[in-house]
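Presented below, as C-alpha cells, is a lone chain in the form predicted on its own.
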Amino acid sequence: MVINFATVGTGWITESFIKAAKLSGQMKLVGVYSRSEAKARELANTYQAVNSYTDLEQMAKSSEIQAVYIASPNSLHFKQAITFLKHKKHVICEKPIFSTSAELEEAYRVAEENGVYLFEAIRNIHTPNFRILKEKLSMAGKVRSTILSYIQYSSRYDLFLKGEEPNIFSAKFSGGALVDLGVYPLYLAVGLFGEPKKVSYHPVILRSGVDGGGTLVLEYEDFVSTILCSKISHSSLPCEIHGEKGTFVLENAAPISEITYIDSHSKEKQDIGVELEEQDMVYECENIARIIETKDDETYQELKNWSRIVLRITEEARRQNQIVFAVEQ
C-alpha cells in the first residue's frame, strides 16, 4: 500500500519530509499547498506532484489525497488539521503539534469521529537508535540523572535583534525555544521515563513574550532530568543519561546519530547505535505508514500518550512563566 499525501508549507522541513517519504517507498506526493500560487507550483514541479493548491478546503475535498503533512506556523496547526480530519484525511502535523491540550483533545476527537489518524511529526523517537536506547536502558542500572539538550542558534534571531518578529519568536504564532527545539530532548525523556511528577521551567524571556532559551527540570521518583534548549545561543553539548552502572552519551537529541555506553567501573566504551539514513525522517514516514496500513492501535495510542504528556509539560512550563500564546487570549 502506498499512501497518497499532500503538504501544507513550503519550508526546508517540508522538503525534508517529501524526500524522506519518497525514500520510504510507502508514501507518494500528489499535492502541495501554499498561500502563494507561485511557491505551490514551484514545489509541486520540483517533486513531481500532480496538483498545487492555494485553497485548503479545495485540497481537503480531493479524493486523491489520503494524508496531509502540515508544517505551517505553529498557531495555524489546529485549524488546518481540523479541516483535513473532517474530510477524513490522516494528518501528520509537524511538532509542536498544537498550542494547547484543549486543541489536542478536540483534534483527537475529530480524528476518531472520522476514522482517521492524527500524528505529531517528531523524528527522533521513530529511529532505530531510539529503540536501541530504550531496549538497552537497563544496562546503566538505576538512572540517577540526565542532561538532554538541543541548543542551536537560529539565523532568525538576527532578524529579531534588528527589530523584526519572526514566527518562531512570536507569541502570535505560538513560538519559543521550548516548543520548538526543546520538544526533541523532552520527547526523549517522556519516551524513556514517562510523565514526571513535577515540572519547573527557567527561561530567558524575550521582548516578544516568548522564551529564547531555558532550562526545564523534570522531577521523577528517583532522579531529575534536566533539559536545556535555546535558539539564541549554540552548544555542542551531548545528551547524557547517568545510571549507577554506566552512562549513555548521545551525540545529539535529533538525530540520534551516535550512542556510546560508558561502564562506570571499567570506563570501557561501547558504541551501541547504528548508522542512520541521511534523510532520518524516513523512519517516521515508515512507521506512520505502517500504523495506518496495519491499524496498529497499540503503537498509535502510545504516540498519542507521549504527545499528550509533552504538551501538558510545555503548557505548565509556559503557565509558570506567563508565556501566553495569542490562541489562548
Ligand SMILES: NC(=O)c1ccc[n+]([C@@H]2O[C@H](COP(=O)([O-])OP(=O)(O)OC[C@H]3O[C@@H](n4cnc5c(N)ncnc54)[C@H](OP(=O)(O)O)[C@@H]3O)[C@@H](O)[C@H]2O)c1
Contents of the next structure:
Amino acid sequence: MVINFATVGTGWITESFIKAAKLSGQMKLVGVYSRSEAKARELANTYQAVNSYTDLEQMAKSSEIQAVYIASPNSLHFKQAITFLKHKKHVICEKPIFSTSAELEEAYRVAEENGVYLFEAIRNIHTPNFRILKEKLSMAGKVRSTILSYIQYSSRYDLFLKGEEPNIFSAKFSGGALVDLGVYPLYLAVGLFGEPKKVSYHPVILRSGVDGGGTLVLEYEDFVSTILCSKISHSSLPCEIHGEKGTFVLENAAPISEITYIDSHSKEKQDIGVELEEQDMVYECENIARIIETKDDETYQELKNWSRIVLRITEEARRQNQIVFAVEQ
Ligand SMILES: NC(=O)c1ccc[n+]([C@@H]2O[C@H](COP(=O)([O-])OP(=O)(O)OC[C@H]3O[C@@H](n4cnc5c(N)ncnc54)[C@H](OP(=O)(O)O)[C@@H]3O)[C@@H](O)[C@H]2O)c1
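Could the form predicted together with the named molecule be given as well, to go with the form predicted on its own?
Whole complex next, starting from this chain.
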C-alpha cells in the first residue's frame, strides 16, 4: 500500500522529507500547503504533487490525502495537527511535536477518536543504528554515565544578534535549543534508558526568554545522563555511553552515522553501526508507513510513550528556568 500524503511548511526539511518519502516507495506526495500560493505551486511542481493549497481546512477535506507531514514553526503544530486529525488524516509532525503535554494528550485523544495515528517526526530513533545500539547496549555492562550532545551554531543566531527574532529563538513560536536540538540526544536517553527519576536543566537564556543552549542532567537509578545542546556555539564532540565493561561512541546524535564500541579492558575498538542512506529520514518514512499499514500498535504505543516522556522532560526543564511559551500565557 502507498500512503498519499501532503505537506505543511516549505522549508528545506519539507523537501528532505518529500525525497525520503519517495525513496521509501511507501509514500506518495499528492498535495502541498503554503501561506503563499506561488510557493505552494512551486513546491508542488518540483515534486509532482497534483494539488497545492493555501487553505489548510480545504486541504484537510481532500479525500485523496491520507496523511499530512507538518513542518511549520513549533507553536503552530498543535492547531494544524488537530485540523487534520479531525478530518481523519494521519499526522506526522516535526519535532518538537507540541509545546505542552496538555496539547499532546488532547491530540492523542483526537487521533484515537478519529481512528488515525499521530507521530512525532524524530529521525534518529528510526534508524537501524539506533536499533543496533539498543540491542547491543548490554555489551557495555552497567551504564555509569553518558554525554549526549547536539551543539550546532545556527545561521539564524546571526540574525538574532543583529536584533531580529527568528522563530526558532522566539517564545512566541515555542523555540529554544532544548526543544529544537536537545530533543535528539534526549530521545536517545529516553529510548535507551526510559524516564529518569529527576531532571535539571541549566540553560543560557537569551533576551527573547528562550534558551540558546544548555546542559540537561537526567538522574537515573544508578547513573547520570548528561545532555548538552546549543544553537549559539559549535562542537565536534561525539556522543558517549560509558558502561563498566565498555563504551559506545556515536559520531552524532542525529543521524547516528557511526557507532564504535570500545572494550574497557582491552581498549579494542569495534564498528557496530551500518552505513545510513544519505536521505536518512527514509527510515522514519518506512517505519511510519509500516505502522499505519500493519496497525502495529505495540510500536505505536512505544513511540507515544517516548514522545510523552520527552515532552514532560522539556516542560519540566523550562518550568525550572521560567522559559514560558506564548501558547502557555
Ligand atoms: N527533522 C529535522 O531534522 C528538522 C530540521 C529542521 C527543522 N525541523 C522542524 O521543522 C519545523 C520547521 O522548521 P523550520 O526551520 O523550517 O521553520 P521555519 O522556517 O520557521 O518555518 C517553516 C515553514 O512554516 C511556514 N511559516 C514560517 N513562519 C510562519 C508563521 N509566522 N506563520 C505561519 N507559517 C509560518 C513557512 O512556510 P510557508 O511560508 O510556505 O507557509 C516556512 O517555510 C520545526 O518544527 C523544526 O523543529 C526538523
